[in-house]
Structure formats: structure tokens, C-alpha cells
Amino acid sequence: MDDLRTVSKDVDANNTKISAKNVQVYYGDTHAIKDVNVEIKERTVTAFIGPSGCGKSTFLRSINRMNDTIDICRVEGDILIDGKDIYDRDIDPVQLRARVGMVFQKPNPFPKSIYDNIAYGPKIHGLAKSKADMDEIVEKSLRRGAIWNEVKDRLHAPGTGLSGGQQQRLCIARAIATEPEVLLMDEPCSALDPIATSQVEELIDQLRENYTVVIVTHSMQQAARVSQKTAFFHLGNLVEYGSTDDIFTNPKDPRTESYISGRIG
């Protein structure tokens, strides 16, 4: 089976990570993604932005094949990790999701401990010989989700009795726990209050040293706040895409002004 961890890693944040040429996805008969074109670089933060239903969580989910757990949902094009295009047959989903971690809205802990929470991936994918190997996996997550310091002496408390904030930094802790390259959140603050979004959007900033991440958000300040690159979606289509500056503050398509004034959306 191929691997997309055999391609060179030889990158830097002006290396596109992820390419997605001509893309469509269809539910049924819906056209839901239109020619999609997109480069995404190696070591950002990008944002897609956009009204309801326009698409933008559908292309998230094709970048690591969530959605061929869709019966009905199809996709033609081709998306490129590392210049390997993941749709090709040879490309195993599961190790796939392994490269490239998803944080989802809710956050969804398993109903385990903290520490199998985390160690769960690992054990899958065979990453840990040991006992302590393991250990170190887990103590690594968690201090990269920026949660070690509030969990390191109750590991073995079930990770559901946990607040909102920290249930989804366990999920980002989670989520990393396999060394994906790429990190994928779908809105992943839109149930959290204020404070722990805040808590979530710090570490976003910090994740950007180590992955590539893109994010799915409803809120154009946290896109301002978090993101170098912004995609805005409108009606399936990708509209417009560049440096978030230049997105909010000089945007070249009239839809998106009109998105970001509010005036549609």
C-alpha cells in the first residue's frame, strides 16, 4: 500500500501542501462543489468562510475522504497532499485520516480515560513499542493541545468529565496524537464560550509550527484573528482566496465585500 508519508518532507510555508484542482462534489443529483481550484501552504493557518451551506465544510471533509463514508456523495477532480493525490486507489482512507487529523464542532471525547483517549490512534496505527513510548505519546499530545498542565494528574479520569473547552483541546490533543501533517477543524468553537474559545484560537497559533491546519468557521473575527490565508465559499463555489489581510480589508470579488459587510450570509 502506498503511504503519503514516502513523499519528500523537504518543506517550508511557501510550499503548497495541499493542491485541489477542478474538484465537485455531489450529493445525489446536488451539484454542492463547484471547480474547485485551491493551493494550500505548508505551515499556515487556512480559513474558509462563507454563508451557511455554501459548501465550505463539504470540500473540508473531501480533503480527508470524510465523505466516503456518504453513500450517496461523490467527488471528481483531484486533491493533492504532497503532490500524491489521495483519492488515487492505492491511497488507504484509514492511514489517510492517520496524515490528516480532524477536530469536528462538538467536541466528541471517547467514553474512555484521558489517556486512552489519546493513546487510542497510536495503538491503531502501531506507533507506540511500549509501555513507555506510549507514555511519552500521550504527555506529548496533551502538552501540544495545551491541556497537560490541567489533566497530568487525573489521566485515568474519564475524558467526558471534562468542560467544553478542554473535551475539545483533548480532541485536538487526540488529534495530533498520530503526527498527522495536515489538521483539519470544522468550526471547532462554535459550541465553546468566549473564554475557551480564546483558549482554542491560542492554540491554533501555536499548532501552525507544527501543521498545516484548516478551519471551517462561521465567525469572520475568528478568521481575522487566526488565519495568514482565507477561502470564502459562496453557493459551492470557491469565490475568492488569498492573504486574509488582503480578503477583509481589499477584497477583489464583489460577493465577498458584500459577505464581509454583511450585507449577504
Ligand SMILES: Nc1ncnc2c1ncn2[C@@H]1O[C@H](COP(=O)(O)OP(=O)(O)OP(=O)(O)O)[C@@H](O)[C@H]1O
Second form
Amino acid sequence: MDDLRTVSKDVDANNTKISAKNVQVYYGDTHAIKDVNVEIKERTVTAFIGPSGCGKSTFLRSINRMNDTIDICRVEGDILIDGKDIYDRDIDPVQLRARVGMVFQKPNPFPKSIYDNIAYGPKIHGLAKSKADMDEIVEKSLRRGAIWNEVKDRLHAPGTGLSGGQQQRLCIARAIATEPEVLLMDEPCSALDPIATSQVEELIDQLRENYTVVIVTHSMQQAARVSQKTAFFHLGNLVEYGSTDDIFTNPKDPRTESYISGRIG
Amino acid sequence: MTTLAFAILLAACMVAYALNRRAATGIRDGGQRLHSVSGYHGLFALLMILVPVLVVILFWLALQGAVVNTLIMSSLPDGTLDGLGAGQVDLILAEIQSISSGRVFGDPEPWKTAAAERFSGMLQTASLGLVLVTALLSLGIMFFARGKVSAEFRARQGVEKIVSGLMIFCSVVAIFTTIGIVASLAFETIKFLRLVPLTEFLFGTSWEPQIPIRADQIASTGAFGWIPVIVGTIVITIVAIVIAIPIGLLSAIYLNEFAPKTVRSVCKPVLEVLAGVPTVVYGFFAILVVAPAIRSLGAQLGIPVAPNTALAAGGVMGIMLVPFISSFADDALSAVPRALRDGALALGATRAETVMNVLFPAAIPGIVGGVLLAVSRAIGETMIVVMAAGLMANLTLNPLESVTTVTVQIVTLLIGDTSFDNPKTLAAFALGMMLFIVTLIINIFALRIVRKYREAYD
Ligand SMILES: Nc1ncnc2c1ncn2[C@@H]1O[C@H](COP(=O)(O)OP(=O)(O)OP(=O)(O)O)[C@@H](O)[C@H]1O
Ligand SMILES: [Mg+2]
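Switch from the form predicted on its own to the form predicted in complex with the ligand and give that structure.
Below, the chain from earlier opens the complete complex, with every other chain and molecule after it.
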């Protein structure tokens, strides 16, 4: 726990990357996120925890405006990234999503080759000037996704032919390939076995050097292992937010305490 | 009387159901555990009666007429039918039947009146017999089924067996009907091929099925090469598909991905209405609107245009196929998992990019299957082309000329007084057989592809 504490202290020195102010999210008449205020630090892993249905995914999806694709969903309040409101009129959600990557709970590789899965994002954003450039991006992304060694001999085999854990790492590599500043991960390990999970966790820890990572997880251990900051959601409210260390060792809110000790959820 | 038999059957079914159910419930209430819930005991009795008795009644009704007729004819005074042809015998039988039903014309011979009386009597006896048999059989089975009720009796398995038997029977009926249709087609085709060699039919480039009706008539001897006819079908099909694919696909993509909810909720039903328009109406549309429009356009541009162009018929057929292709494409696009769509959007792809690069490729097998089914529909479509395409078999690939199709030829060959022993009429069956084979092959391909894509996401 000692080194964790040092990390937390480092982190507090970091700048704020994402800041949410009085955010409300509605699905039709359902009020799914209630007045959430949070400041997420740059180059930090922030974990969202909380019982099922409390709105973790909903809040995560409003950070890259994926909620726009749901007809009945309505977001109010401000979410700023680098001080700029992403729900502003002049913000193009397509460009925003290139800066804020997302990894989903269920691996969702495209029914294309492994190479094309990675190359897709860079291609549509024009990040590669040549074929050689693209090859380099693909290799770099796969390496950072900790899956290069497993797939380097079959880059042109379909991505859907990989195992679940490999698919998830492929999806992480795919999200990294567009060089986002923020990486949102919605329960990225829920479909993985312990070995793949620890690979992904290791990966997340490395990603912290370059990215701001927000991860939703149901595993308290995982939150403790990978994150420096933790936010606890309950029934649409952000109940408590602070350094992971504090949340797990010294929760202030009784709801947080009973959740981490296994009494609600 | 027949109604009475059915009424008895119905009543027996209900009573047996109620009885067995009650009995089973009684056993359960007595504290024993039933193997099957009491409803199944009732259902078992019901089906045990319904199926066999219904079969008996239907057989009885089917055979009754023939049996009574034979009995009547053989009961006529000796010698009345001597030396008469089959047609005359039928005539006498018909007369006896009409007398017995009260329609007496002129002054029939006394033996006919007597036979008519016997005829009515026999019918009465037969109906009475039917009612009796129904009642006895139902009652017998009812007792049998009632005796079966016990805690261990596997009524559910019994019911399942009977029901699955019924389902097998129904599918066998469907299969045999198909086999029967194909067999009759094949039979006539073979007759045709005895008169016209297969090579001439398959590879001949001239189709003139007019043959002399009387021996002294001076006319061509007829030519039966199907190439110009099938080429006409192909030209019209290509025109139809070329029009239907882009409109159908783009409307499906628009409705599925881009249209606001309100537009979608209006357009989808409209497309479905389009799918429900009878083909005759499309035919009218082709003759009254499309063909004149093409003609006047051709005249303005100085291009020679035939009155019944392949373009008009194929174009209208294309419109007919739009809802077909669009609904297939819509299904295929909707079947692409939401996760893929989200994955592409989350990478910063625009909606158009998502559709073109991810959804469409993933949906393409389903779309191709739908297109192939549309092709086989276009090939077999009859009414529009009968109304809007030509009759002359013109070997051409130009859609502005008049062509005929396989279906049009089948219709014209069989219209009017026909006898089934000349090549002209038999040619229709040969064409039908070829049409069947072609569409069968396309359908098999289409279904294969469709099935493959269903497996892709399951
Ligand atoms: N597409 C939707 N339409 C309507 N309501 C939704 C939709 N998605 C989520 N909700 C509702 O919003 C609330 C929050 O859901 P959300 O998916 O954010 O929960 P979660 O914290 O991610 O739960 P879990 O841990 O189970 O993933 C729930 O009450 C849910 O029913
Ligand atoms: Mg969730």
C-alpha cells in the first residue's frame, strides 16, 4: 500500500483533464445520473465503482458523447475536457471520439483482419501517410496492446477468430491506434480469465504514462490494483470520490463503506 | 347428416377431454403424484379421438360416392348398359343422380326412376352408417382413453407423439405436393422432348411455336429454341435488378441508419404497401405510364423505341422488387450487433463511415441472399410481363426493343383451346421445367448464403 500512496500523491499534482459540472443524464423519464461533479486528473487511472445499474456506464458514455447515439438519452450540465465544454455546439462528436477512445465490456472486433481492425481508426483520421507508416502504427499499437507476439504471424487472419482475451486486447490496441488522449474502459475484463485480466491490468498501468484512463469495474481488487483515484456511484449519485487508497481504507460515506465491505451491491 | 357426424366428433372430444382431466385431477387430489399434469391427460384423450375418427370420416366421405355409384350401376336391370360407351354410362348415372335430387326433366324411363329411388335410399343408409360409425368409434376410444388414466401414465409423451406425428404428416404433404408438381411437369417435358430434340430446345436460337393446326394449313413447322426466350427473361431481369438494387439498398440504409424516427415510421409502412400491390396493378402502371413515357422520351431523343420495351416491363418489375430488397437489407443491417456500430463510432468514425466500412460489409451476405431471391422472383414474375412485354421472341440484348419472356410464352402457349399432344402445348411444360430448374438453383444459392450469414453472429 505504501507505493500506492506515493502514486496517489503524484497524481494529485497532475492537471485536471476532464471536469464534470452538475451533470444530469436522463433516459426518457429515468433520471440515470444525478448532479455529478468530478475532476479527473491527467495521466491517471480513475476507477468508477458501484452497484449494478447505478449509472457508471452512462456517465462514462457521456464523456465521449456515445450517449448521443441513443435516441431517448439526454445529457445536461457541462463536461469539460482541457477546459473546453464537449457538449458545446461547435464540438464535433466525431472528432471528440477520436480524442477520447473507448473499450467496451464485450470485445467487439470488426469482422475484418487483425491488421484492418487496428488500421481502421488511423485510416479514417488520416494518421498514416504511407503503407509503411500504417504498418508501423499497427505494430506499435499491437505491441502496446500486449498482443503483438501472439498475432504477428497472422495479421491478416480475421480478428473475430481470436480468443476472448485476445479480442479484448485487440480492441484496446484498436482504441490506442488513433492516439487518443483519454481512454474510457467499461468493464474491460469482465469477459476475461485471470491471466488475460492481469495482462490487461498491466497494460492499463503502462497506459497511464501517456493517457488519462477511466475504467469501470465491478472488482474492488481490480480498482485497488490499477487505479489511483476511485469514484463510487450509487443510484445515479456520485457518493464519494478520492484517492483509491482513501476510498478503500478510510471511506467517509457509510454507503461507500458498506459497498466495499460487500453489504450493498 | 354429415354435419351430425362432425358434431358428434366434436362433442366426444370435449367430453373425453373433460372426463380424463377430471379423472387425473381426482388422482392428484387423492394425494398421488401425477407423471403428467392433468391437462395433458385431457389433451391425450382429445387427440386420441380426434385424429383417427377424423381420418375415418374423411375416408368415408371420399369413398362413399364411388361406392354408391358402382352399386347403383350394377343394380340396373340386366342388359341396359350393354354396348354403351363410358361417356353414355356417365350420362345415365348423372341423370339418375339428378332425378334423385328432384330435378326431373321430361319423362324418364321407369328403371331410371327406380334406380334414383334406390340411390337416395343408399345415400341415406350411408350417412346413417357414417353417424353410427363415428359415434361408436368415438365412444370406444373414449372408454379406452379413460381407462388409461393413472398416476404413472405418460400422457405428456403421448400427446407429444401424436402432435409430432401430425407435424410430420403435414410436412410430408407439402413435400409430396412439390414432388407431384415437379413430376407432372417432368412427365410432359419428356413428351415434348420426344417430339423436339433436347439440343434443339436448349441451343436453338429461334422460337416460333406456331405450328399448323390442320394438316392442309400452310404455316411454318415451328421452331423451339429457347435461347431467345430465356435471353428476353434475362434482359428484363437485369433491368429490374439494376433498378431495384440501388433504390432498395439505399432506402434500407437511409431508413435503418439516418432517418429520424418519424420518417422511418412513415416510410416503412409505405414500402410494405408497395410490397402488397398486386402485380396486375404494376402491369397497368407499366402499360399506362412507364411505356408511353419511355416512348415519348425516345422520340424526343430520336432513338427508336419499341412499343413494348424490355425497359418498361423490367423497370416496373424493379419497382416491385424494391420493398423486397429493402426489407432484406434492413433485416441484415439490423442484425449487425450494436456493439460493432458502437465500436466504429467510438473510434471517431462518422455515421456514413460506420455504415460503409463496418455495417455494410457485415451485412453483405444477407443482402446478397435477398438480392438472389429477388432475382428468382423476377425470373418467375408473370403478370407484369404478360401485360407489358412483347410476344415475339426477339434475340436481342437491347432493353429498348421488345422481348418476350419464358413466363409470357408459357401463358400464350396455353391460352385458348389446347390439346396436349402437339409440341406447341408441350413446349410450355418444357419451358416451365427450365424455369423451375433455374429458379431452384438460384434459390439454393440464396438460401445457402443467407444461412451462412445467420451463423456469423450466433
Ligand atoms: N439505453 C437505455 N435506455 C433506457 N434506460 C437505460 C439505458 N441504458 C441504461 N439505462 C438505465 O440507466 C441506469 C444506469 O444504467 P448503466 O448502464 O449506466 O448502469 P451501470 O452502472 O453501468 O450498471 P452495470 O454495472 O450493470 O453495467 C439504469 O437504471 C438503466 O436501467
Ligand atoms: Mg455498465
